[in-house]
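Next up: just one chain, as structure tokens, the form predicted on its own.
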Amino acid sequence: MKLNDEEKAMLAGETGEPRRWAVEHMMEVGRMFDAADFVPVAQAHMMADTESLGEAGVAFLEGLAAHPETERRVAVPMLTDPRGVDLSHYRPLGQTEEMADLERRTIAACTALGILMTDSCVTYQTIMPPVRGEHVAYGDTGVVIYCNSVLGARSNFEGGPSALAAGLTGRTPRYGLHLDRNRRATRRFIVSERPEGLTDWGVLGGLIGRLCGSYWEVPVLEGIEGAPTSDEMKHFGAAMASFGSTPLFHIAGVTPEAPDLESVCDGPPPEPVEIGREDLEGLRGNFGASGDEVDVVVFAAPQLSHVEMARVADLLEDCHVHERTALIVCTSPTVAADCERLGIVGRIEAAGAVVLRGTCFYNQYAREIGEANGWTRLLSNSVKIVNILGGYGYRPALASMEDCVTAAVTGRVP
């Protein structure tokens, strides 16, 4: 890879061991993907939940944090994905003191590195959303696909070490979606019926992700009249990334790089694939559980926005969660603070639900939590989370937000 003078100095260790490691790591990634050089990034976003890090990962972070401050501080604003433990509410969930201690160590190390503990997978709704054409280094799949597609920024899926390396140096290898040629449409879908509600948008995203099935496929959609809401785009993209590892989509006439179909195509557009109601019901049918009892209802993946939190509070008005069912609501610390001020969190908790701040259910030791509480039958309105949690010992089912709340109150899926 071609390095400039600053990057050569980092590689030589002239700016400290953390940056030397970072450049060396990114050069290996760059060689893997035939990157010619590095591209400067405006910010980085790191997935580093303690379930994934383990003792070795936390010790690595602590090793970097032990260097002098001038050597260890990140070079650009750096954000974090949801944590593995909400330290204000972990024992009732069945998480252990060992899990909490690992979390405390991680937070201390990240803080010493100058990382902003945003603890969110919806940073684009809460803090520092990038702008069109801006290069960033993001890790969370939902953050990447939203910022690439809806905002027109540029990022690949960065693994935890790569995102950290980008934060320490302010650059990332120039490959993948940092290049114009890889942002062109390779698949074309015509949607015959506009989705209604967050879950329907998630189902559409999951189906398109499954049909694409590759990081390097870029779908463009036609037939969507009018811009979806931010939360609809959020569930759509998160499900697509979960089912297909897809980091970018275009919606003709809606997303910034696709004012029309031709703008995102090189030459003739790809042959169209039509998506109708039967196609969507085919995916939804994999997660049906009507009439079944439910152990836990989860709103997470992605974390809830202010709008979603307020809707949950409204649906729970004058209700109480069933004695044999748990209701868990995950949101970002920023959204939680605002919702506490507005009384929304209090209304949700008064109904018997648990509001977790700065975590997301599937990356907070979901298997261990399920075993500790005897939970197997899980219900959610998130297509992403039901796609994931089947591998964690759950029997996940999918329903709208309204039906999820009904199930939490009655103990049974409508």
Contents of the next structure:
Amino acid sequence: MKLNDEEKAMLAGETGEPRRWAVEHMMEVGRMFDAADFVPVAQAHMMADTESLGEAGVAFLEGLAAHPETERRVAVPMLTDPRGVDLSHYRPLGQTEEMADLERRTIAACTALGILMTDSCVTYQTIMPPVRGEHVAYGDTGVVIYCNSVLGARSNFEGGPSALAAGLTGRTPRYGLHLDRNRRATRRFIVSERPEGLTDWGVLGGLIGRLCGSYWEVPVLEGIEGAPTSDEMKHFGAAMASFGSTPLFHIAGVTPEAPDLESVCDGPPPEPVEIGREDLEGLRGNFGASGDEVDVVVFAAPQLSHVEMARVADLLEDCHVHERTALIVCTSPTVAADCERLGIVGRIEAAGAVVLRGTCFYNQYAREIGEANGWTRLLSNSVKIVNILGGYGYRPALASMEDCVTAAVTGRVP
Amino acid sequence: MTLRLRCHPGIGPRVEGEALVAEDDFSARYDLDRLAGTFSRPGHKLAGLSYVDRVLVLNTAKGGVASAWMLREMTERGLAPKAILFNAANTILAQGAAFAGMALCDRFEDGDITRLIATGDHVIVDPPVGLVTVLERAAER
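Starting from the form predicted on its own shown above, please give the structure in the form predicted in complex with the partner chain.
Once more the chain from above appears, this time first in line as the rest of the complex follows.
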């Protein structure tokens, strides 16, 4: 990789060990993907939940945080993804003091590094959406796919260490989605039936992700007339990224890089694949609800927007969560604060549900809290979360937000 | 008979070990019980099997960014694979391998790596060179 003088100085350790490590780490990754040089980034966003970090990751962050302030502070605005523990509500979930201590250590280290602890996977809805063409280094696949596709920003999936390296240096290796050639459509889908509701958008996203099946495929969709909502795009992208490791999609006539099909194709467009109701039912069937009792209903992955929070509160009006069922709602601290002010959190909690701030269910020790509470039968409207949690000892099922609330209230899948 | 498989130069050190192969995809978050060192996702073709000290051979990486932290944690606890070979890695697994010091290679010249190597084969993975050598076939023992 070609380095400029500033990058050479960082690699030589002239600006401190944290930045030396960062450049060395990014060069190793950059060489794997044939990056020619670095590209400056305007923002970084890091997944650093303690379940993923473990003791090894936390100790690494603490090691960086022990350096002098001028050497350890991030060089560009850097945000965080959801945390592993909501310190205001962890004992009732069965999370341990050991988990909470790991969380406190992580927060202290990140704060010392100058990271803004936004604890959110919906930063594009709540904090600072990137601008079209802006190079960024984001963690959380849902954030990346939304910002690449809906906003036209440029980011690879950045795991925690690489996002941190980008934050410390203000740059990232120029490969993958930073390059025009990797943003062109390689797969083409014609959607015959527009999804209705967040779950159906998630099902469509999951299906396309599964069909693409690789980070390096870029799908373009036709047949979607008119712009979906931000929350619909959120569930669509998050599910696609979850099923396929897909970081970018285009919708002809909707997303900014695809005013029409030809704009995202080099030469003749790829052969089209039609997606109809049967295809969607096929994926949905993998997560079919059985009519059995439900242990826990989860709204998360991605964290809920203001609009979703208000809808959950409306659906719970004059209802109460069943005594043998838990209803958990995960949102960002920003949304939670607003929704407290608006009385929305109070209405949800009055119905017996739990609102968690700054976490997301699947990255907060889902296996351990499942075992602590005896939860196996889980219902959610998030295609992403039902895709993930099978490996965590749950029997997850998928239902609309409305049916999820009914299940939470009656204790059974409707 | 020794089989030499060329690939794109990868990440991490030269290692030697026994292969564990499936045509499935991979995520440390989605598929593993990292405390037990086994594949835990019921639908995964390697469900129930230990990945510890094996050379994992899988199709591609899927899902979220958590694997980047997790590979180092798994390595430091001594419950990690020796290497991972993919047809196509994603950015996360490459970043995670770099952070963990784990061997990782992808883009094999001779085709689908999950069909070129079988479970139980004894292999050498040499990421700096971009070469995987099958020393001994499980089927020939």
